[in-house]
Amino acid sequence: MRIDPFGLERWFAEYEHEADIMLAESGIRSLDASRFDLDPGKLGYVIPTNGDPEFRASVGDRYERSADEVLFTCGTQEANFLTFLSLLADEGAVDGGNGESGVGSGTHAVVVTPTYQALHAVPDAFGDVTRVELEPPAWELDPEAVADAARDDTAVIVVNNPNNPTGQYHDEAAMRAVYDVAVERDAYLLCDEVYRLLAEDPQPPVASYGAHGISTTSLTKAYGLAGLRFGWIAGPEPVVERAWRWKDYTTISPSLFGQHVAKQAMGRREDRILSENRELAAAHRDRVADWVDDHDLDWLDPVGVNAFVTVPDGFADAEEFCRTVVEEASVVLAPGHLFGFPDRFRIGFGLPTEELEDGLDRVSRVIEAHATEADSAAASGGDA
């Protein structure tokens, strides 16, 4: 098995620990632990290791699923990883591995890109991936293109909605059309929905569509609780059961602290947490929109706290721009070549307001300084 280096994580490893401002982070600002009771009792495993049954039942209700159709994981990353293992690592696994044909059997995945690298790199390590590219500037999901890419051996179609890095929120009609493609191919539609609850009017989750729908998510992005490392898979019981078998070989159980705080965050505190975070995301989105206009850049007005912005004039590509910004202004942005688009960069605007303002001001100074240098160089060339 071969896995590609995770480009975004390697980029962060190179710069984020020494930079002053992380303007590439994809989540909302972190909540303070003091808002929660942090005493879960004895520090043992979560028993049963797939998560507290009553809490799984409560989460399952959100998807019109039972407790046995929910598996708690260490973040969305593990949720996606275990789902890919259950669908692609052993053909026919979802029907017990007895060699009989079943929904999801196969080693081929259709992945809508650009997206978070793990959503195409992990299935590519286990099988064969066909990408369906979203096209700028609208980044609209095309169900017909997905249908053209699907094959008889397609086990899963993968969509991230709202999308990272573009912030596009694919409409429900398009998502249901893609779900129909999965049904026609006896495959699953896996949707990473980690940003869904940052939308003012969230769409129904894919796991509620029917037997072929799988949703993965966590409390990392919309809730501002990345440090909990608490997420889940919601979907058909055969897939969830197989993922649980794989989890025995990864993290065994979800985080005890994570589950303890998650119960609180998803209980009576939930409406307030989500309301605060949506208000912050909306206010920051408006601020970044003004900044984008001020510099004559282009983007798709996003849902969530990520945007995919065109590179300013005067730079060869996004990598040169982002390296210049971090080296001259100590601000980390994410160059678009990591998502397959070297003429754009990802900016995250979910961080605290003061940090956002400082970061935008610093990047502005870099853009303006290089524009002045370019103008001076052009003038010198004209006088020669």
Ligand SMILES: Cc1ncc(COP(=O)(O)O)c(C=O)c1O
Contents of the next structure:
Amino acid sequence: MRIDPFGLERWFAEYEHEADIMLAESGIRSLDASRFDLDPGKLGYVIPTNGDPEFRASVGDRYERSADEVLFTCGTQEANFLTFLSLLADEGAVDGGNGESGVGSGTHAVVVTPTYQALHAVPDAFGDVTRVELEPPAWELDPEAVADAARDDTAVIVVNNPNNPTGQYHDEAAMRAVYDVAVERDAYLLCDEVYRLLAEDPQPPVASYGAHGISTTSLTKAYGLAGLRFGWIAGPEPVVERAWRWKDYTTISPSLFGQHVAKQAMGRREDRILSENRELAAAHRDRVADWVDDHDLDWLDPVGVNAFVTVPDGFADAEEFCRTVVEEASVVLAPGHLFGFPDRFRIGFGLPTEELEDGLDRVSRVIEAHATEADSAAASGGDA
Ligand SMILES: Cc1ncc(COP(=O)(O)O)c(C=O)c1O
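In place of the form predicted alone, output the structure of the form predicted together with the ligand.
So here's everything in the complex, that chain up top.
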């Protein structure tokens, strides 16, 4: 088994620590810890290790599922990882080979891309992946293309909705049509819904569609609580149960601090936190829309705080543009080749307003300086 290096994380590792402004973070700016009680009592494991049963029951209610159909994890990243292990890894590994897990078999995954690399790299490491590529400029989900890619040995169809990096929010009709494909193939639809609550009007989560629906998410992106490392899987009990058995080998239990603060963030204060964050996202989206317009660039008007924008003239591709921006202006953007689209870059606009303004101004200056250089080179008959 081998797995590709995580391109986006490696890019951030190269630049994020030193740069002044992070204009490629995909979530909303972080909330201050002082808003919460930070004393969970004795610092043991969370017991039971799949998470506080009462809290799991209340999270399960959001999906019309029971406490046993929810597993708390360290972020969406672990939720997705464990779901892939549960669905794709050799059944004998956790079932003693008796095949009585109640989870279907098959090692093939259909993954709708472009998306967050973990959603295709991990199933590719355990099994076999067919990608269904969304096409610019609309990035629309085509259920027929998913149906064509599905096979008898397909165990899971994977969609990220709203989508990172394009900001497309596939509508419910398309999502339900893809769910029907999963049902026909006796597979599961796994939807990474980490951006769902940033939408003004969030659709029902996929885990509430029926027996073949699985949702993963966390408090990272919509709540601004990445540091909690708190997320979950909601789905059919056999899948969740197997994921829990794999979790015994990854992080054992969710973070005790994470669970303690998550209870508060999803309690009385939830509406306030989410409406504050949505307001910030909407105001920043308007600001970035003007900026995109000013520079004559193209994008899909996004849901969430990520947008996938075309590269300005004067740069060979997004990598050259993003390297120039970080080296000349100390602003980190994410080049689109990391998502398979070298003519786009991802901008993340969930950061604090002053940083956004400063970041956009700095990137504008880089674009303008290079446009001027290109113009003077053209005027003097040289190569630009
Ligand atoms: C689609 C998607 N899933 C999962 C993650 C990781 O989220 P978490 O912090 O909840 O592990 C990200 C982070 O960018 C993401 O974009």
